[in-house]
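This document starts with one chain, in the form predicted alone, laid out as structure tokens.
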Amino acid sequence: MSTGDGLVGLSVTDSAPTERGDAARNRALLLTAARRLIDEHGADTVTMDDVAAAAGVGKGTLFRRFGSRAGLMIVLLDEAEKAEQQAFMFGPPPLGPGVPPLERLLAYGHERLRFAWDHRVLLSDANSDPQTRFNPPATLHRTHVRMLLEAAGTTGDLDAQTDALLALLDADYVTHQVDDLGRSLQQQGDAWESLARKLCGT
């Protein structure tokens, strides 16, 4: 699928399978309970036991639905992730198509940094499981950054450069920078932009 500026191959991820009947209702019930608990108590304090109890189901049912706490976190992040994906693939510039690839890359870095901070607890939980860390949304983000680097004329190992840029946007890393080192999101964004510009030869 085209992103509107000649970059081809991306499509918005959809990690939730189509469901119907009781299965769909139970899934909605569990997600509603999880969101309510997170809003009331914070994502870092909510356990699978809490979610199951709030939804009125057994913990085994919850694990069968989502596999793990990380799996539940990924589903909760799904709506926000899809909105961000729509923005950087099809939305207005500079995040979306219509400007040079370097401008889009810089806009992406600042936006993803904010997203990582706003959703840091859920992202950290989702990334804690090796089976879910490299999920379809993560793969989509990696593909997007690599394509923009290539379109900007970046030379060298694009895979390594992509991984280096994305490492600076990892939720745990961003949280460490803010909480432990006192580096603001603006400072981190400036550092990310500096690296991106150097990789693109500007």
The other form holds:
There are 2 protein chains.
Amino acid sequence: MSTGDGLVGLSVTDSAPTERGDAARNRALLLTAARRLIDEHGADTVTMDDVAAAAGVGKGTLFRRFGSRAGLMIVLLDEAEKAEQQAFMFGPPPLGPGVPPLERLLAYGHERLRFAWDHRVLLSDANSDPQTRFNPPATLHRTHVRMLLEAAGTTGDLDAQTDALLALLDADYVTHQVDDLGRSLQQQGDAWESLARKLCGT
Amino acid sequence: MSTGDGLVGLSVTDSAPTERGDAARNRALLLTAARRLIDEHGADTVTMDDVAAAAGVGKGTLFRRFGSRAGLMIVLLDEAEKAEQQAFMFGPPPLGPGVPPLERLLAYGHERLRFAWDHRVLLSDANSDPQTRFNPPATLHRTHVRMLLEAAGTTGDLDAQTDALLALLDADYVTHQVDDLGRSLQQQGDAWESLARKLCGT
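So that was the form predicted alone. Now I'd like the form predicted in complex with a further copy of the same chain, please.
Below: every chain and molecule of the assembly, starting with the one above.
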């Protein structure tokens, strides 16, 4: 599956074919409005009526464009995943290239933790199917973390260490830590960093 | 929730009240038959008809006793969890006490990996609800692994390391590794041992 920008396998949905004019503008308006509403009120409370009204676009257009509320949410998650991947693969350091691998790995962990928390409702839905949980885009995160561990000179079984690090960034796990155990995102970030540093031997 | 044998919080279902005579014998016959059929054919293919026939007990009794197929499966998983917990808390070494903590930790990992594989269908069902995934009996495993890490003199954030180790024993993860990636249980056990040894500094 190509996303049309030279990245392969990054998308959780097939990309839409070429969009032009009104359709593309409406899509952008709707996604921007939905993102803003979700930031303000949380993903679980935003309705399709809210999104259409905030975008100044008819509700019919919203449903034609995304099929359903679930369809809209998948596109939103997909676009956020792509933006994050773009940032950690090609963006400025320390998330992108240009700093030592451990520094990049730590930046990745903190970024992904924040992402998991911000998108916890959508990610939790997606993860409830093991096929989604372990397949693209999850595989790209695995490749990235494993590459950084290797570049940092990490010894031992890199696959196991990669999976262990990623498990602590799982949306359900992070939600449990924060909501049920009362941990802060800062504490979770520190815990993750402690494990990453230990595995890298620093 | 007490299980009546002095262990608190180990059970995934409330224990049945006192059972006597025929009822207790039928229950044992049905559970033994169900375990044998699942061992032979896998949990997803065994029917309630199969279990009743193999136990030589009426199907009505089977349903009265366990409510539904799902109810029977929960009791089977619960009993297996309790037997395993008994073994790693109080059983003979190296799973139980009497050997150095790292040795006990490694025995635990190999045992739990086998358990996760053997009960993957039931565990996967149970894990699809994050409340079940992170609450008892999962908390008991966390306490056990953390205690062994601490006893082994492990440095750093023990909670994070405990959760990382347990994530690699998650039934969905193990199933993905074996079924989708073609890894053997032996390879998974070696990978887990590699991570555990590294965290314990050996």
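Everything numeric here is computed off the predicted structure, so don't read it as measured data. Positions refer to the first chain, counted from 1. In this text, rigid core is short for the largest set of C-alphas that superpose within 1.5 Å between two forms.
Asks: Splitting the chain into two rigid parts between the two forms, is Pro94 with Gly156?
Replies: Note: Pro94 and Gly156 co-assigned to one rigid part.
Asks: Comparing the forms between the two forms, say how many degrees the smaller rigid part turns relative to the larger part.
Replies: The angle the smaller part turns through between the two forms is 46 degrees.
Asks: Quick one: how many Å does the C-alpha of Leu76 shift between the two forms once the rigid core is superposed?
Replies: Its C-alpha position differs by 3.6 Å.
Asks: May I ask for the C-alpha shift of Asp44 between the two forms, in Å, based on superposition of the rigid core?
Replies: Asp44 is displaced by 4.5 Å at its C-alpha.
Asks: If I align on the rigid core, how far apart are the two C-alpha positions of Leu30 between the two forms? Answer in Å.
Replies: Here the C-alpha difference is 11.6 Å.
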